[in-house]
Amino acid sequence: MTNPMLAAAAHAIASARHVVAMTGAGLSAESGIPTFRGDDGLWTKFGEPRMDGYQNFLKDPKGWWTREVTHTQDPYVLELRSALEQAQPNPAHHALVGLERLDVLKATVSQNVDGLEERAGLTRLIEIHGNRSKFRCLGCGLRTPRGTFVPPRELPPPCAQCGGIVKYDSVMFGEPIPPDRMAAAQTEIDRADCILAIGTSGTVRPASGLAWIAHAAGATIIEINPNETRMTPIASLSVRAKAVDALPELLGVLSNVVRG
């Protein structure tokens, strides 16, 4: 039997004109990628990192890249990287792809850097915090696949297009979200009359602020999270379940509605 709250969420989604998903670390937890907060979160284990990572990178990009290629970064970075290298998309990622293919889901604004949503097949995807499997030039903004990275002789690696400094595409602490991605996310939020907030604690700004903007404009907020979050007070519906359990069931209900 369908969870009553999930059935209500499906009805609200089916009635909406423009549904946008906002995804956080909880979406990828079942893929073996640790969350940042909570009992087993990286910040709980290692403490919250300094918020000036980007500024330190700009001061000494060669030093940062040297630590990168010699695997002497902070412990939480090494643990996260190991998890990312082994992770595969889980049923929640594939369910989002199913919702997109039904044309129920118009866009996904992701706070994750794991690249699993793209690997699962999402095409209407805005990765506002970047993608760990790609590089980005700070000069011209060129994004290129990481592939099998071989450390170059010259550090930091120069951009093949403009010669600028290259870093991972993932946004560092203290680094502004690339303007083009933030603008694309804002455009989708402005269109949305329904926000599906999945596995996000609602604590990371400015990304989390997008949900409040949508709420203020009258959008319905549907939260899928096993725990209460900062988004709970603005949510019209809160489905207390893991994404990996709730999203496949939600896809099944909506498939019947759309095709019925």
The other form holds:
Amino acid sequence: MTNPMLAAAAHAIASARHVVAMTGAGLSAESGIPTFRGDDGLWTKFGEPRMDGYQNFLKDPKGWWTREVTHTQDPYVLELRSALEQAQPNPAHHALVGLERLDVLKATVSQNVDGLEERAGLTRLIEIHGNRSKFRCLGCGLRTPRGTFVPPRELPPPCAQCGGIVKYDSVMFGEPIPPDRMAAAQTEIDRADCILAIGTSGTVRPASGLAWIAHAAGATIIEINPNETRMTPIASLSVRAKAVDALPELLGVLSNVVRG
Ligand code: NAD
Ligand code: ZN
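For comparison with the form predicted alone, provide the form predicted in complex with nicotinamide-adenine-dinucleotide.
What follows is the whole complex; the chain from before opens it.
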């Protein structure tokens, strides 16, 4: 193993009882999905968007859906969407699945909306910011796969179960995280004695706060990120590498440890 920090991370993970991964946009960078922040980030390119997207959606869901079906949303949204449509899971996603199958990884709390962790095969997955390949009803909470979406004559699309307003499952700026997902994430964080923070800048609340809660409760924080982040001060180990390089190597080492 070339990176001494990675060797130390493997050792800490092997000695932990309940490892929870917290993933962010950097995990999917090699799948061709741009991050928000950072040198190649969408906001660096287009500027930071307004943080009241959800409030605007609620004010005028029909207008929002009309912009959606006519592809006239903000430029950064259009660029992110086109990347999401083409993206495939990368070796970092597959390595996480390997760690889950070894039972080394007990759960993954993801901030990503790209659905690539689910597509790669992760099962103990909590997508706290939702999944763009699904719809969610604001009335009854029903989630449905987006599939091939043919916009109905009436916008916004009505929920088949309760007639309520349907939006993408992904959480908008200003939108509360659905309580079922937040509770599930909180349960895993409470159990965790080791958090593996992968490709997240640690800036988006309340997701980033979960790592601080775990740290305060005594969990070891391990970060995999080529750059310093807001979590760096609480990380016992910072592996300065891309997820796509570090995770397959970590899986290789831990496979040997677990299988003896
Ligand atoms: P962020 O954009 O704030 O930060 C990305 C982080 O990834 C940075 O710390 C960066 O240094 C790191 N990074 C860049 N390349 C990497 C690589 N190859 N390997 C590992 N790390 C790398 O992302 P965030 O912390 O997830 O928060 C942003 C919010 O944006 C989230 O809420 C998320 O929902 C949303 N988002 C999601 C996607 C996606 O679903 N793929 C993409 C962009 C933004
Ligand atoms: Zn409904």
